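What follows is one chain in structure tokens, specifically the form predicted alone.
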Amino acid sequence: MAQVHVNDRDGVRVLTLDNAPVNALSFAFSALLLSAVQAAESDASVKAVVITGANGIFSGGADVNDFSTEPTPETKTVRDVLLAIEASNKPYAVAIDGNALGGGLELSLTCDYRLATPKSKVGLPEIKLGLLPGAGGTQRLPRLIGAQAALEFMLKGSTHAAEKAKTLGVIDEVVDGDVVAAAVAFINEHPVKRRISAMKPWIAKGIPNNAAPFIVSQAHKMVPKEQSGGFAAHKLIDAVEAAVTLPFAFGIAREARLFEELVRSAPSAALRHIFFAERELSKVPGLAAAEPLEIKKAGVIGAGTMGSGIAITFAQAGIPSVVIDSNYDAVEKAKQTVFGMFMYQVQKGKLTQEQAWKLGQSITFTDDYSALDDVDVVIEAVFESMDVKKQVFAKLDELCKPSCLLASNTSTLDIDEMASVTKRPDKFLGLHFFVPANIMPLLEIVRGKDTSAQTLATAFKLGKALRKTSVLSANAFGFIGNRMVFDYAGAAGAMAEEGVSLARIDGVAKAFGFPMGPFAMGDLSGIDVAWHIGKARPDVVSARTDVINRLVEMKRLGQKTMAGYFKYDKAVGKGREPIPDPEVEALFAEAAAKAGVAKHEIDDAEILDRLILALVNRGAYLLEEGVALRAGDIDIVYVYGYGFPPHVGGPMWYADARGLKEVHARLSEFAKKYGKQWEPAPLLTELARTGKTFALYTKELAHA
């Protein structure tokens, strides 16, 4: 039960926030805290107030659910609490032990003094939800540390350890031991108010306040355009400008108005959808509760790009690993990759030499499979061939201890067929990492027909330990992400066959918010990969022309050969920047003419619709087939794994926001024009007919 504990020490009223799990400052809890503040104010025996938090945390900030709730005149919010503290005649201090984020830090900034333990972290991450700090943060922080530093602090939305926060000037003291006792002693020694609101605004040391227009103008130029994900950033800059140019009361009013505008904006709604979708990921309807196994040591089969990346990921999580590969050249290259990555982090100041050495030594390279006798999980990352993978798993099943989990990093192949060669199908699953595995945050957990609840529980726990966002997929060709991307790439290829330049198609995708277009993505993953998959599954990877075959014959395999759909030059963007190649455009035109594909004009709106709605329609099939549990799971896969712009919320959220009737009509138009592959999925047809959404459908499914 949420409550504010009250305890008096040496004339100081200690208020302890207790609203598990993160002491969220919800509307209801803010009403409790306001009553406690008012009671302290009216009690003449109370000389000062210290606010702290229970549950090993100060406060995670506002309850995000409240952002979708319209407050009534009777509703109390954190702003009411801060107004009461601001108006109080008594000094206030906070004793932070754990996180003070968002509204929790804004509460701290309203108080006069801030003390924290070394493990504490502070931050204003509202920008990640398409919002700005709406409880005085944009007005108080610039007065405390300067507008320039405050902008950087808030625009990044990252958290800072207590010592760093003290260096910045956000925290007054970092104390070991009992921080509450330290705060009580501190405020007794400093029994005077020191409200930040009374401080004069400033920009930065050596920069006069009349330079504010220039600083603000530069800040606006450094963030994305409003329509490209920068809507909240521009509003935040406007709020900080108000802190420098307006009296405090007027600045607070401006902040509140800008906050309300953002709360009602489409980008913030999309980002909040991603926030909530991420918290639903581990909820699997019908899955029995199970105690996860402990993963103390891991094995990786294959020292290629993926295998070495997975090994680095384990090392960074503090889990030693054994990498098995008999190819001497591959092992030597992997060692260079591993130590190169850790030394790069040393150069960036993220690791010490000693830490880098320790991480590197936690990875053992060998060709001896017997070194896997004590590992708790083995992840196979070898060539994408079912026969090869089955040989590997048959061998692993004989060598690994009975409790060891066996996992494949396959991006498309049948998990159950691999599991069939083992005597432990209950301990078999897919763990599909994305390249580069040590950087990309997504992990697809693929559930076979016999995968046990304990194995899945262990996989989710492991994903968390590896700092991955884990999404469950059923066992189906391509799982969630790659099954959809085949339709996306197919739509792009079809438009290229119809005479649209590859650079223009990629440009439309990038203008929408993708970091790269479909052809540059194909070059990055390797055209030979698509060719190989197409040979195995022509029903999924289909084309009207033989362009991919021709490119493979020409050894144009993508970035790795410095030529694919585009050409590459090491002098241009370190060899990663796609350069349009007339030879490939001519190849598409020649192949299209040979196949009888007519050239015609396509506007940018159609280019975008054919790309995005291809994803949406396939996503609808995956929901209906049960490959994906929820529309939000699909959106997470595409935001975290494929660069779908988060401020648009993912393909399924995009479709809901646009309106499924309109999406259905557009797909039906494409079906008439381009063929039955564009016919709307039955689920999409039904939802459009009944006026429902993917989000509502999956919510019903998840709670069935």
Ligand code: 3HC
Given for the second form:
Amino acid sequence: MAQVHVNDRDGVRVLTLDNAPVNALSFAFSALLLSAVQAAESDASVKAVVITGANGIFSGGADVNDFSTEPTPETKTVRDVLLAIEASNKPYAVAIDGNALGGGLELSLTCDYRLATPKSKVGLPEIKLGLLPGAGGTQRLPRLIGAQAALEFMLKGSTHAAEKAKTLGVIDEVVDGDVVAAAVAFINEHPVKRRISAMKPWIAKGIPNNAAPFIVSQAHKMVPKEQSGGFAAHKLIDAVEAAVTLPFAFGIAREARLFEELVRSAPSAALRHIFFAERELSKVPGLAAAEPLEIKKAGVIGAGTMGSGIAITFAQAGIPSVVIDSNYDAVEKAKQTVFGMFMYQVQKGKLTQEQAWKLGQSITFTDDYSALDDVDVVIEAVFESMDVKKQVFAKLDELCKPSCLLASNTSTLDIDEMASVTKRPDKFLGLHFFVPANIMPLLEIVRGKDTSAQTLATAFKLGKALRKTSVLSANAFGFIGNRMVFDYAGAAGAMAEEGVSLARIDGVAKAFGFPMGPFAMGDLSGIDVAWHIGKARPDVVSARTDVINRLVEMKRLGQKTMAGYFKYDKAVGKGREPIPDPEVEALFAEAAAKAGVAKHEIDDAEILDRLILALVNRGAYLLEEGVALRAGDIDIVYVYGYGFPPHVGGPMWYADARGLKEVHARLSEFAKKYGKQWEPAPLLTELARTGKTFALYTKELAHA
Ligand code: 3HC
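Switching from the form predicted alone: structure of the form predicted in complex with the named molecule?
Below: every chain and molecule of the assembly, starting with the one above.
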């Protein structure tokens, strides 16, 4: 039960926040804390107050769930607590042991002194939720560490370890051992108020305060535009401007107004959805009781780009690995690539020479399969061919110890068919990393028909150790992400045949917020990859088959050959900037003539709808078929794997927010104009008819 524990030590009142799991400062908990503060105020025997946290954390901040409920006049918020502390004449200190984030750090900033253990971390991550620090953070931090440093601190929203926070000036003392005892002693030695609100705002050392307008305008220029994910950032900068130009009380009022505006904004609702969807991912029915296995060492089969990237990921997580390839030259090349990558990080100052050496030493490169005898998991990343993969797995099944998990990194192929050549289908699964594996945060965990709960629980634990965002998918062609991207790329290809330039289609996707358009993405992943998929499943790439075949014939395989849908030139954007090529537009025109597709005008709104609604419609199928467990899982796949703008919340959230009736009508219109592949999925039709949303459907499914 949530409570604020009260203890008196040497005339100091110690208040311990205890609201598991993260001591969130919810409306209800703020009311409890406010009472405890008021009680300390009215008790004459209390000379000073120390606030600390239970549950291994100080506080994760305000309760994000509260932002979706309307406060009543009786509601108490963290701001009421801070007002009471601000008004007090008794000195306050905080004893931080664990995270102090958001409202939790703002509570600390309202107190006079801040002590923390070395393992503690502090931060104001509100920006990641599309918010700004709304409990005085934007007004106190600029006074404490200067507006320039405060802007960087809040706009990045990163957390900082205690020592770094002390260097920044956010923490006063870093204390080994009993931080509460240290805080009690500290406040007895410094029984004086030191309100940050009474400090003069300043910009940065050596910069006069009259430079404020320049600093503010520079900050506005450095963040994304309001409609492109920068909505909260601009408001945050406005709040900091208020801190350096207005008296404290006015600045606080301004901050509160801006905060309320953001809480009600669509981008913040979308980002909060992403926050909770991410935390739902590992909640898979039937997994809670499963005991995950220990992964102490891993094997990676295939020394190509993917295999090397996976080995780097393991090394960075402190898990030694063996990379095996029967081609000795490939092994040597991978070794050089991996060491080169670590040395590059040394050059950039991200690793010391010694760290790079250790990371390099944790990976063994060999062509000898017997090196796999003690590994706990093997990830196969060989050529995308079922026959080749089956041969590899039959061999692995013979060589690896019985408890070892066998995983394929395939992006489309049938996990069960591969598992069938082993005697351990319960220990078989898909672990689909995205290129480059050491950078991309997404991991699709693919469950075969016999994959055990323990294997899945181990995969989720491994994903966490590798610092990946893991999403469960059933075993279906292309799993979640690639299955959807085929429809997305198909919609783009169809529009190119109808006469829209590739650059314009990509431009519309980028304006929506994708880092690149569908054709540039095709060039990045490789035209040959699409060609292979088209051979296995012609239906999924139908609109582009002819063009893809021609591009492969012309050896235009994408960025890697400096030509694909676009041209590339080393002198333009380091060879990564797509350059439109009339030759490819002509290929689409030829394909259109052959298929009898007429050229016609299409406006930008339709281009966007055909791209995004293709994703939504396929998402509805995947949800209904149980390939994805929740609408939020699909959104996470798209945000973390394909660059869908997080402030729009993912395709399913976007559809819900737009209204499924309207989405249904638009898909039906496309079906009439462009064919039955656009017919709305049965689930979408049903939800539109009953006025429901994907989110509601997911919730009802979980309860059922
Ligand atoms: N509000 C509500 N629930 C929260 C929460 C918060 N601020 N922070 C965490 N939780 C919940 C999670 O949803 C999860 O719930 P579940 O068990 O039902 O799924 C549970 O707490 C544990 O969270 P994690 O799984 O993330 O646990 P970790 O130990 O991995 O991480 C954490 C803990 C670092 C605190 C991480 O949860 C986190 O970063 N939380 C968000 C911090 C944040 O953004 N704070 C700002 C809030 S807004 C604010 O303070 C506004 C103020 O300026 C007025």
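Numbering follows the first chain given and starts at 1. On a predicted model such as this, the values are computed, not experimentally measured, just so you know. We call the rigid core whatever largest set of C-alpha positions still superposes within 1.5 Å between the two forms.
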Margin query: My question is whether residue 361 is one of the residues whose C-alpha shifts by 2 Å or more between these two forms, given a fit on the rigid core.
Written below: no
Report task. Determine, after fitting the two forms on their core, whether residue 403 shows a C-alpha shift of 2 Å or more between these two forms. Result -> no
### Message
Would residue 350 count as moving between these two forms, using a Cα shift of 2 angstroms or more after superposing the core as the test?
### Response
yes
